[in-house]
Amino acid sequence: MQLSKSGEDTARAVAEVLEATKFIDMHTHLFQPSLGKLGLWGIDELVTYHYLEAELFRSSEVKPEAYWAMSKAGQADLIWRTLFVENTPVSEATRGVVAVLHAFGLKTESESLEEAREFFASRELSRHIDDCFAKAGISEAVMTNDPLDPVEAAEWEKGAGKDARFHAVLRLDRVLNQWRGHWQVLEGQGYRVEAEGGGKTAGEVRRFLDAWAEKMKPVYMAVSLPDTFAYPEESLRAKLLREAVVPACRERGIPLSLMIGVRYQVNPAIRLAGDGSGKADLRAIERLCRDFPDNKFLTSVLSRENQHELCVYARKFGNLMPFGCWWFLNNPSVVEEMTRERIEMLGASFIPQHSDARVLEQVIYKWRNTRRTMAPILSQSYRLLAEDGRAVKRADMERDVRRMFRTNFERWTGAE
């Protein structure tokens, strides 16, 4: 079906066919329910989820050591009367929350959570998982694992079956941003490393690597970085990068996901609502396109300021695929304005957004969000390219959100 140049008739149809259309999250902090307690769900989590903390200690006299004292259902029914009763949850996290009862029929003006702890106690996880999935419009989620975590360690040595709906990730922090503080657990597994990386320790990393990589089967590897990362540098991050992990990720055919312009904790006495974000110097990611072409990297950038740079960095390297609105960009005014400035400049090659979850029922409103932004973004896309000359057809906007959402990050990652 072609459709006409009215405004109202184009809107209509991207509407629907984001509607129809169900993402992949490339990229969450959740857990499939075979790696135990890892993954968290329920009202507790949502409403201390680490914006909602942040914003707590902005509305209220409440100081952080105190905070930390309480019980979560304690911090939970504080941030509740706090954020929801006291004040108007109109901020992006608050309405959130609101957004999720709202999913579940729940009551979002309520002076307490009990009837929301109820409803969620009352709720077996692997078909709450399916019920949160399809009310977000997702078919599957990536999670983030990293081997260097006691906990989830001896849950995948355990043997954490396949759940088709969860992708594994192999995580790097722990290895490339804080090797003083687990070498040692490496070397306990029998890897044959040293606290400065001399020796073998490169290859033995690199074999770590490759362990994992059986046991996790991940769609790729990833790291967060500082706003200060560079490439290339003399230090042993740039070696292990270098020596180990550009060489495993390009042997197993999987990108390597790059998160960039952390400041971290900034204000460490909120704890994880305490990272901050800087400006990156992009040269690094130039330089690793140039040098490795054989490899693919996946490439989000925290900062606002950053945003141009990486599409320009995105036409002239192939291997390089922007993908989300992290952290503190998810927020529709500023999703708009880097995705319109993405369409503009690459077109449909890149992955608009992730959720970045780290509660199961945050995928709802996060999706619902995306959709909600998206749509008016691709409307005014076709709407211009009609006045140009070029009609749009259904088909080209399913085949262009699917893209987007689905195939791009599959034909990437082979996760086909």
Contents of the next structure:
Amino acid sequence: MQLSKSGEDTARAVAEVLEATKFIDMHTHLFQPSLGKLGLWGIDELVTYHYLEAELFRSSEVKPEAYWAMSKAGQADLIWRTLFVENTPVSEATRGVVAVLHAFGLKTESESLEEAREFFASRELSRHIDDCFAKAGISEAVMTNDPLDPVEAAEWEKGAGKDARFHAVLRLDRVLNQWRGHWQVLEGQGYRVEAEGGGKTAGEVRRFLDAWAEKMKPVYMAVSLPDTFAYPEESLRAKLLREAVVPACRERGIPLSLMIGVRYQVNPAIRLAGDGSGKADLRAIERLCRDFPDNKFLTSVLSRENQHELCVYARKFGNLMPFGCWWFLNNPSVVEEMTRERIEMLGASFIPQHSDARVLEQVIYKWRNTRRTMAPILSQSYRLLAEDGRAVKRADMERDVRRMFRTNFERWTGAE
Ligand code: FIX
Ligand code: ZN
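Can I have the other form now, the form predicted together with D-fructuronic acid, not the form predicted on its own?
Now the full complex is given, and it begins with the chain already shown.
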């Protein structure tokens, strides 16, 4: 269907296409039910999300150590009262909880969480996952799987059955960033590795990666990296990247996801909520993409100040795929700026968003927000194109949206 140049036709068609397309959520902290009790869901987990814990400590007299001593329900009741009853839930993360309650037809202005607790307690998890994914408009979610997490490793060793709604990712933070605290776990599993990384360490880490990749069948390998990350550098991390991780990804034909710019634990007192953000030196990406042209690098950077530079690098390297508006960037004001400059510089050759959901029901609001922010941006792009002489067909829109939210990922990972 040829769209007229009128804005309202375009806006309506874009909204309909976004609504009708099932997205792939290519980075989450969700877990398939066959991995036991690792997956978080329900109102108490939603309300104690670390984004909301950070906001609690700005609006309550409670001290972190007193908060951590509370029960999960007690923590949730305090956050609900503080951020949702005594204050208006206008922040992105608080509004998200309201959107989830509303999506399930629950009251959004209750003084207590009792109605919500009863509702979520009544849900059967696998059907609840189907319902949440349907409400979110996603077909599948990509997990974050840590072979050095003893609880998760034990679940994989039991033989976690494949779940078509989920894809695995081999997460490497403990290997690449926390070697000192974990090398002896590998040694205990029979890998001839050394504290300083000498001897056969790189080859043995490669053997470890291959063994876990056979078990998990990951769609990519991933690591989050500090704002100070540099490559090349004289460090064990650089050596393991060069000699173990990058070759392993290349030979398996899967990307390496680099998530760069975290300032870990700037405030340890508030635990998972205590991480910050810092501008990184993206010349590391330049060197990795140039030195390893047969590797594919999914990349998300945490500092708003690095975003335009990442787009420029993506124009230089076809093996670099920018993805997502990560963590502190996942707010409409920043998502709009990042997505507009990406479309202007990269067309549809990037992955606009991931949810980073830690609690199952978060996919509902995170993807609702993505569609809401994306619609006017895409409409504007098509209106400009029409004004400059090329009217846009609905089929063009469907192809573009499918490419950004599905086929860029599928083509890069082989995850069909
Ligand atoms: O490293 C990561 O995967 C980050 O997304 C998380 O560590 C972070 O806590 C998060 O959930 C951000 O949304
Ligand atoms: Zn994450």
